[in-house]
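One chain follows as structure tokens, the form predicted on its own.
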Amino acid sequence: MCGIIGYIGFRDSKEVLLKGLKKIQYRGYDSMGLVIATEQGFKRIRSVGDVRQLRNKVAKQGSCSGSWGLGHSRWATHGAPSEENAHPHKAEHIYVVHNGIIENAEELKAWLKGPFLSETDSEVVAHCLLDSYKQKGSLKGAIFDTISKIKGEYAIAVMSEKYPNELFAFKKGPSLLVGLGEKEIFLSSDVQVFLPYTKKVVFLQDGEVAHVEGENEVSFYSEGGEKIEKRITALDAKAEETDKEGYPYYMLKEIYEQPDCVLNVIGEHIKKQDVEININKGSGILDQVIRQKRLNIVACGSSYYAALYGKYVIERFSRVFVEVDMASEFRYRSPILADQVPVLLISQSGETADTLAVMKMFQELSLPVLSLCNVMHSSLDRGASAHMYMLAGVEKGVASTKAFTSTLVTLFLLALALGKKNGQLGGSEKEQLINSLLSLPDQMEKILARTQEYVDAAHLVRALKSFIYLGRDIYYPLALEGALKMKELTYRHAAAYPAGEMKHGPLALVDENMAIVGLTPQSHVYKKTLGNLEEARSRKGKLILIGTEGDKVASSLSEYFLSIPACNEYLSSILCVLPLQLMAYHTACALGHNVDQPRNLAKSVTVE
């Protein structure tokens, strides 16, 4: 989950690298580093912390300008966050930045001479390159020799003091791209780095090597060393510059952007009061779902919880059977996959390692893949046979908010589209659901206007160390997401259960120190849920309930009651997301935590 950037050109590489690292520090912010070829020689600068700490350290170095360099943002896998473990790593004249995991690092260390100055697997790559260089006599030869020796998944960029104005890059797994500008060439793990400078990009495939020689020349090679031609992609994406616009954190800004994100999704798929799912390059995949009466959905983290919501609405409105799996589990079990049954893969970044591995499984079986991403031209987006987009814009907060909500709305619309296609959803019901959806952004605005309620709730629960989130049916996936937000932001223990499962074990946990967060909007499971919550209340659990405006019963049971406007129950579950986000956010703020950068977490999980 590290970020890589490289540059050769006419600009001051120091500024290109630092600005690029700021864009990709969501991939890792426990340490940063860069190496620049200056007129005084190579300068390597590394620091613990985010790009601000690195910039301050660079400023103290005096002259650090040059037209050639590499930068890196780290999320720790092997070795704690420290300057010694920060990239770039060095072996004599060779510098390496790396994203991924070298699975045979210990085996390689056993015969390499070192000396090893860090705890990382990444440093092994630098020494492996040095050893191969001494045998081969060329850096290019050392690159291919090293590729044959290392095992794992990785994206790696290399430069050497002996090869002025050259950069090498190669990958297996995590994304790595080459940006082609006018008299300048870029390397990065993220397309957003290039967009202020160029829209021309080459995507490296697994096993391929890019060799940059100066500001105008780049060659590409297969894993076997044969020179190959690569297609240049002209991106239609825009560089998205975002700031906090007066909000204390990006996360809060992104929470308040959710009504607009929902409008974006509605505008993409609702035409003249009817649902028409816009799937780029592959609308026939929905017909396959209808024919097979089955759909697999695979995802990780918040996207997995959104997928569970998708199961409820797709089965309810289209009667298509949906199986939902965690990507990290799916790839290692022996799933029974029916012929021609499509899979929907969900990943906000489109770079989630486990989800990409599942895509590869389906591709090898020639099964159709539909992607749902927030990032166009990501690895998942490029690899899928059909595509949908979250349309949430850049999300900088590590804990997903607006992308999660956009995913829920997209899956709701997918359910309506499938129900319409196979005749399971009547015209009058479809019309009512669409009208309810069109009211959703205004209802979200009403919830967001009640800031003080969430601040007060946060002050009530901040002293508690444990939380149980409860929901039934369509609300259960949202309980899971609410618990995750509380864990991510406050570092408190939080677990979610179907409300009916409390008496099968979790009820033993409940006492006066336990917060019970219940999702109780008016629905066909309302009374059953209240009964389960009464059981927790009778054991002295402190109830914080989220329910429909004017519900005196739920309000009377609550230590604190957070209300949402009345609406269709399958959409009221989406409205519940906002109180869950805001309560976790304000609790974390009350505890003094940085909600944009929770400890130990990174935005894009590009390693196992």
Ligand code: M6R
Given for the second form:
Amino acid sequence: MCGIIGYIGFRDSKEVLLKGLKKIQYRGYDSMGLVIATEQGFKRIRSVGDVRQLRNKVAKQGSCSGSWGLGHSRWATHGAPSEENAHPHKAEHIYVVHNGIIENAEELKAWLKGPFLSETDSEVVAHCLLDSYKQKGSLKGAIFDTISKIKGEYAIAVMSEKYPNELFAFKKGPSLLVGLGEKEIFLSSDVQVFLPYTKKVVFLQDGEVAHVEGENEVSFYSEGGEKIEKRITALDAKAEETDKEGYPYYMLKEIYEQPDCVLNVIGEHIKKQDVEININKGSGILDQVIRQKRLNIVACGSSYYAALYGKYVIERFSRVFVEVDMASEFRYRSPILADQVPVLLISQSGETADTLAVMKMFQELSLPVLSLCNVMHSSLDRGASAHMYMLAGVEKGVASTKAFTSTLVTLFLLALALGKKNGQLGGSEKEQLINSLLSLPDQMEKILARTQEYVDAAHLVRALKSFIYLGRDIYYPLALEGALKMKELTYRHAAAYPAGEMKHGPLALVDENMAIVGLTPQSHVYKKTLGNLEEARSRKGKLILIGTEGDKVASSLSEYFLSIPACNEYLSSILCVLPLQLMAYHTACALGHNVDQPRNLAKSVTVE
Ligand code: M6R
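We have the form predicted on its own; now please give the form predicted in complex with the ligand.
Up next: the whole complex, starting with the chain shown before.
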């Protein structure tokens, strides 16, 4: 989950690298580093922390300008976040930046000479290259030799003091792109690094090597070492310049953008008051789902919770059987993949390693893959056979908010579309559901206007160390998401259960120190849920309930009541996410945490 950058060109590479690192630090912000070929020789600068700390350190070094260099943002896998473990790693004249995991690092370390100055698996690549270089006599030869020796997943960029104005890049797994500008060439994990300068890109495939020789020339090689021609793609994407627009954190800004995100999704899939799912290339995939009466959905984290919501709505409105899996589990069990049954892979970033591994499994069996991504041109978006988009705009906060909501609304509309196609959803029910959805953005605005309520709720729970989130049926996936937000932002223990499961064990946890966050809007499970919440209250749990405006029963049961406007239960569950996000956000702020960069996490999980 690191980000890598390389640059050769007419600009000051220090600025290109630092600006680029700011854009990819969502991939890891525990340490940063760069190496630049300056007139006074190679300068390698590394620091713990995010790009601000690195920039300060670079400024203190005095002149550090040069026309080529490498940069790296790290999320620690092997070895603690420290300057020694930060990239670039070095073996004599060779410098390496790496994203991924070298699985045979220990074996390689055992026969390479070192000296190894870090605890990382990445440093071994620099030494492996050096060893191969000594045998082969060329860096290109050393690259191919090293590829044959290292095992695992990687995107790697290399430069050497002996090879002025040259960069090498190769990958297996994580994304690695080459940006082709006018008299400048970029290497990067993410197009956003070079979009301000060029829209021309070459996507490296696993096993391929890029060899940049100066600001105008790049050659590509297959794993076997033959020179190959690569297609240059002209991106239609825009450079995403985003700032906090006056909000203290990106996450808060993103929470407040949710009504607009919902409007984007509605605009995409509702035409003339009816649902018309817009699937890019391969709309036949929905007919296939209908024919097979089955759909797999696979994802991780919040995207997985959204997938669970998808199961409830799709099964309810279309009677299509939906199997939902976590990508990290799915890839290692022996799933029974029915012939012709498509998979929907959900990923905000489109770069989550486990989800990409699942895509590969389906592709190998020639099964159709539909993606739902927020980032266009991401690895998932490029690899899928049919595409939908979250349309949430850039999401910077590590804790997903608006992309999650957009996913829920997209899945709700997918459910209606399937129900409409197979005749399971009657015209008038569909009409009512669509009308209800059209009111959702305004209802969200109302919830978002009540800031003080969330600040007060946060004040009430900030001292508590444990949280249980409860919901039933369609509210259960939202309980899971609420607990995840609380965990990620406050570092408090939070678990979610279907409310009816409490008496089967978790009730033993409840005492006066336990916050119980219950989702109780009016629905077919309202009374049952309230009953379960009463049981927790009888054991002295502190009830914070999210329910329908004017619900005196739920309000009188709770220590704190957060209300949402009345609406259809398949949509009130979506409304519940706003109080859940805001309560976690304000609790984290009250505890003094950095909300946008929670400890130990990264936005894009590009390693297993
Ligand atoms: O980019 P993806 O949607 O594939 O990411 C999946 C998870 O890593 C992500 O949802 C994670 O759980 C978030 N930090 C949740 O807030």
